[in-house]
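Presented as structure tokens, the chain that follows is alone, the form predicted alone.
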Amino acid sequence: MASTILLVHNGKQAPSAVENVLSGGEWRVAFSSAADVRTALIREAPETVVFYHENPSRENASRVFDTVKTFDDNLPLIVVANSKALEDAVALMKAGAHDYFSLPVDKSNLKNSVAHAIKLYGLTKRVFLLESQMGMKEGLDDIVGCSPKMLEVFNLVQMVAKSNATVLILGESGTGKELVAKAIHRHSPRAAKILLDINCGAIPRELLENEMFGHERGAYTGADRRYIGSFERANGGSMFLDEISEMEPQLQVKLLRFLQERNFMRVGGTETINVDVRIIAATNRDLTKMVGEGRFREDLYYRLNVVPLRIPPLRERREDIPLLAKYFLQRMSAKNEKIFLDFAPQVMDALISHDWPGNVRELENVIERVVVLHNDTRVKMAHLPPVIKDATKKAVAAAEDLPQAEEGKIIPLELVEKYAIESALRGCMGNVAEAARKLRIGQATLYRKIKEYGLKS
């Protein structure tokens, strides 16, 4: 695939002296006015940037300069200016230009530099991404986390797996309860046979049935041959019944005679077929108040439940955010060709300081979004989406929201002291270890005031 060359201008058309040099040959050429480079930026994915300057105005080029270098601080930028004064090449070239060539420019020469500029980025994203992928990821195969509640998690998740038992994974949305179930298959002597996952949310009753357990020819109309069900596939490995929430009541019956028994009939079937099948099932719902409420059945919940295994929501783990975020950021980098290697400091401050309601596939997705639509080899404050800059605004508010004392009137050091931690608190959502950094002090010493004056961590 051909290389891009994004050619910017600031006059009213690109210049055909610069256009001839460069298109016609290897490269592609894109182009731009200087005001809307950004979004050509985002558009092409240039691999150079060449920039004809047209009226040699200082102010102009800082634009341009800036634009790009904000976008990609590794991109290079190759001048052709209508100048030859020196003092104009040399402020360009302090300002990070690769090269810089005046009119008539010699075609030879710009194209070597162009050349050696797409070479040298090449060079450059490759070396990033190598050290990226380097990294090591702490966690349980595709599961990431080095906290205490997630340490729980990969210890119970091995110890579950060694067994036959029937496990039922509890969590909210977006927490990975899919991920955990295939860590149980993996580790689990079924390894080697098939895991197959079933979403009890997603499909109509009467398709549910029907893929569960499969039919005989002529079961219905339509039915015009034996189709072999899930639990039948999956004989002598696993499955997956996510959303078991949502099941139907009428199929919660034939599930629970399932798992009574082991066995079952096809539909339109008179054969009882016996497999062994290990059930996982998963939910982010909350079954013993559906149980009592009446739309669960209270024996299948038994069944389900042999061995409970909660995934915590990433706002009570805020410790795994910094692990999390690296690991897509490594991902997706490699993923999309991009050189992001790590995250500006305040940038990992607002990512713990935002609740998640969406979780890891929420992280997941911000991170992605940020390299799809920027080129940087570090993630800035610009580009997060603007719910988690607010987000970040309202907690230092909030932190800031100490009580202002009347003109000649001394505030109590205690009653400081008080709005101080609680302030911190708020501002970083109740993550102890995390307010007590920043207030610098023990945590220990933190505990210890959040008890003497009765507040809530």
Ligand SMILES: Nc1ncnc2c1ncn2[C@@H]1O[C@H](COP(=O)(O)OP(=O)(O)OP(=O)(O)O)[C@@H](O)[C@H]1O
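Definition used throughout: the rigid core is the maximal C-alpha set that superposes within 1.5 Å between two forms. Numbering follows the first chain given and starts at 1. In this text, all values refer to a predicted model and were calculated from it rather than measured experimentally. Compared with the form predicted in complex with the named molecule:
Taking the rigid core as fixed, one finds a CA shift for G145 smaller than 2 Å between these two forms. After superposing the rigid core, the C-alpha of V307 moves by less than 2 Å between these two forms.
With the core held fixed, the Cα of P104 is displaced between these two forms by 2 Å or more.
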The other form holds:
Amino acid sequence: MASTILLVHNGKQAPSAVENVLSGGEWRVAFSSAADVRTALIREAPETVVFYHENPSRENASRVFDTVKTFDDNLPLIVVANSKALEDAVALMKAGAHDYFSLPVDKSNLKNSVAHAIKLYGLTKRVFLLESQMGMKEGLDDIVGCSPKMLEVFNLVQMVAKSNATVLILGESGTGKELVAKAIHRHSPRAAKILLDINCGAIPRELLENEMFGHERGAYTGADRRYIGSFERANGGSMFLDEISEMEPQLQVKLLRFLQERNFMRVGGTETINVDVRIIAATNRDLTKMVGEGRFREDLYYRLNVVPLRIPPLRERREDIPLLAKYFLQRMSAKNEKIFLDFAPQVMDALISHDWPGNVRELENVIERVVVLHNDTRVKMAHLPPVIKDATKKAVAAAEDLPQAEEGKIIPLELVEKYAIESALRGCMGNVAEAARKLRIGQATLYRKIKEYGLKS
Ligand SMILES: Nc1ncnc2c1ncn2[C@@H]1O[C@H](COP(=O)(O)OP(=O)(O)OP(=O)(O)O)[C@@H](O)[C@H]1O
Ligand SMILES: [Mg+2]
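Can you give me the structure for the form predicted in complex with the named molecule, which would complement the form predicted alone we have just seen?
The next block holds the full complex; its first chain is the one shown before.
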């Protein structure tokens, strides 16, 4: 995508001397009047601003300058001025303008200056991104989290990574099981070797056995050559068996045997093959229940469950929501070349209140959708999909003792108040001081009401 230059001028027509130079480059040129700079900056997300300053009115010039610098302190501003406005220009340079040209402009100098400014801005942005990623200490590699529950997960990951023990990762869909499996491998002594993964739910039974253990030539019709399976290819490394609950009983037996003996035979083979592979399995199903129903082998369950690693659903660690939301906003903005910087406070409240049945994946998708569909610097309520916006309303309706919030129905004020307090406490993770501030009442009052309604803070 071509870089954008914003040409700010106050004339009826763009100054042709400057425009000609700029449109000759490999850039896109957008225009704005001095009064509309802020909107134009948001809309165009330029890499450089050229300010054509004709009238010697210092107030006008410094207003443009301030707007640009407040919007983004690193955005280069180049001033083109006639000699009458020279004094202003000097003041602007002192205040941090990138460059200055007096009319008539030297075309090639202006072009070079713009190219330099664009390059500089690109580098600054990259440094900024890297710094903020490095500063993201809250997490383990690419796994973001600051809640006590996730810190426990991070600790456990690092501990089990050092051993050779089989790990069973448990957690609802979208909680980050795959990320954790990768982190375990990366932090293990096997990190330099390969990590292979097989999704047991996505492959038909016969193919799954083939994929895992390989086959000999002539094992069945069509098997015209030997095939080396994942377990052999992963020798020395790790094997991630995702959706382990979906493995058929016959194959469960073969996996159990492997976990006990550390060897196997290729399909149709007679040779026993020994490999050194670390097994990491994952599931979003309740395996103990499946064992109870006879759908998953109990002996295999115990072999896999040597080190269980449970990743809690997002609604049980709401402290992670702001951190994750900011992380995804930054990544998606960079990926989609957008300029989103932060969230309106109500938006963050709504994100924290939502229950996230799809967990982190759902949050990631919501943020990506906002970034792709909108152009702004701040995420606003209007950008959110209805399901999140309505989270609060739905929770009201779901509160068992609260009548449906239909039009025309009258709700006892007491219930509304109780609900407001409950959701504020939930949203603030039980922090009474913060909840009181958001409810705009005193802390003492809030404590009294908590007692009155028999709520837990
Ligand atoms: N703590 C986290 N920090 C950053 N990204 C995360 C985190 N947890 C999950 N994600 C992201 O959310 C998405 C879903 O994660 P992942 O695929 O690991 O979930 P899963 O538990 O394997 O889900 P499923 O059971 O549906 O396979 C991925 O894009 C992943 O990068
Ligand atoms: Mg997964």
